[in-house]
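In the form predicted on its own, a lone chain appears below as structure tokens.
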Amino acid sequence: MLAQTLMLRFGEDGEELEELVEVAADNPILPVTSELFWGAITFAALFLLVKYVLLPPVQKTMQERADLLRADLDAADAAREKAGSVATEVSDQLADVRAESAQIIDAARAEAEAERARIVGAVEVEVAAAKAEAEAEISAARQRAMAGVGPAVADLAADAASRVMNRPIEAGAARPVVDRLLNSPN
């Protein structure tokens, strides 16, 4: 083949195609017909083994691993979309409890505000009731007080009127102006 190449290339001259010829052959790196055929035969049956024996188990590996992240990655998805809908749930639940928390402690502090407008009601009547006792007694004691003091000023104010006047006066003309005195609120 080579030859053949050559020869349309060089035409019919023999010297310069006998020279290329020798070249070839003493040329290295031109393989040889044998070496091309046997070559060729290798490539062939390694192509085959690699396609047909090697790699259909690196591609079912392949797939294999593929389907299984691709089974992975939805399974996360399905785990976050639930986890996010957990959530929601969570935060409606929550924004229950704490309506229904706000609400009782509403209740609790109107019951607590009844209950002490009761207690405080309830020891107001107590303090006017006490105050009312306490005036009551009051009022007797000073009656008991002015009703004891009244002679002893009357006796007193008319000895002080004598010797004032010189004269001689009675502590029993003395007592209804003392006891006037002694009545009166200013």
Contents of the next structure:
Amino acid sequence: MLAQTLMLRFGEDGEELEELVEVAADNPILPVTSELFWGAITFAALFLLVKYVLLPPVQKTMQERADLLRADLDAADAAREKAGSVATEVSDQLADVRAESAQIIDAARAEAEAERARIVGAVEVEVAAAKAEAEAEISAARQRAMAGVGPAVADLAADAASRVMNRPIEAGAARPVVDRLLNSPN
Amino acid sequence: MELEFPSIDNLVKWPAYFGDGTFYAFNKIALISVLAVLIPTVLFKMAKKDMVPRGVQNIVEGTVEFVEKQVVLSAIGPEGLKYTPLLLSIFLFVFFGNIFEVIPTFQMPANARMANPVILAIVAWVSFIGIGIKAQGLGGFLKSSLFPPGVPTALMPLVSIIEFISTFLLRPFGLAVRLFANMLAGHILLVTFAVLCITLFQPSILAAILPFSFAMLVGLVGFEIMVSLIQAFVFSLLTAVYIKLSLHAH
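We have the form predicted on its own; now please give the form predicted in complex with its partner chain.
And the full complex, kicking off with our chain again.
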């Protein structure tokens, strides 16, 4: 149509016009009416289909997916924040528990130390008492033993001295010497 | 050996399947245009609505996302999302019009004929003018389009004429011719190497060149697939840029 309209402007008489129109229709560059017609019809159909039928459901699906992803991301962020706060809370609680346990351990240690000192003190007193009693018993036993041994040793010494000196010696005379020897530290 | 290259009419003109000689004559170009509507429709309808996209749904959503991000948001911004249906339609119509260049039995891009690029250029032209008038008012749109700020008063008439030609004539013309010329050139290139391969496929010493010619043909098929996509992207992106320029006074 475009080509024909352009050529009609230049046509004077009928014969020349027909020839010009034919030349125009043969030109491979110029658009042809029927192709323009079908091009316009089909593009209009495609545009209407895309606008009202084809595109809306696709965009709806894409939007729903984007919303879902956004919601999931928001939920993940919220969960992350919640986890962070819970972790902080747990950490704080752990710190409190650690401090409290340290206090308890310190108190228990102090108490145990005091108890140990008390027990050790009591045992030491008891041991000292037992030791003193034992020493007293030993001393008494020694005194008793010495008291029992003195006359016998004096008799033995007097007898031995009598044999050496070949004259009788009274055991009573040797008694002070024997007592002095038995009582000496060496 | 004789190289018989077909005439340009044999490369781009197709007989009508029906309605020959009428305004609704239905030929290969019209068939490709119809398929450029049917294929996206079928693909979009086949796409499931799963939260985890697979298969066709991936292709469809990937295409929509590509147009939204790489065309609408990059050229216009968030305010341009309401024009996504228009720009997606342009993208799909151009791409599926182009891709038939490499599909056996068709082997003809609909946009290597001037009709579809002209229609799309008119759509872009009407869109950015209509959107500009709606956004700025008729006076504001004409003022921002024809009288750029900062131009000396003496030069304003000349600049206004240049701006008028640039904005209202060259933009749609450039859109249409860029798409048409690129696709026609690619089509002729493919035909050239295909004809060369056919001609060389004979018992002759020149048959030694055939593998290189065929490799070139295969490479060009891949190249034209890329061109089909790029032209669809460029056409929709430029339309988005023109809409962006119409939305605000500059």
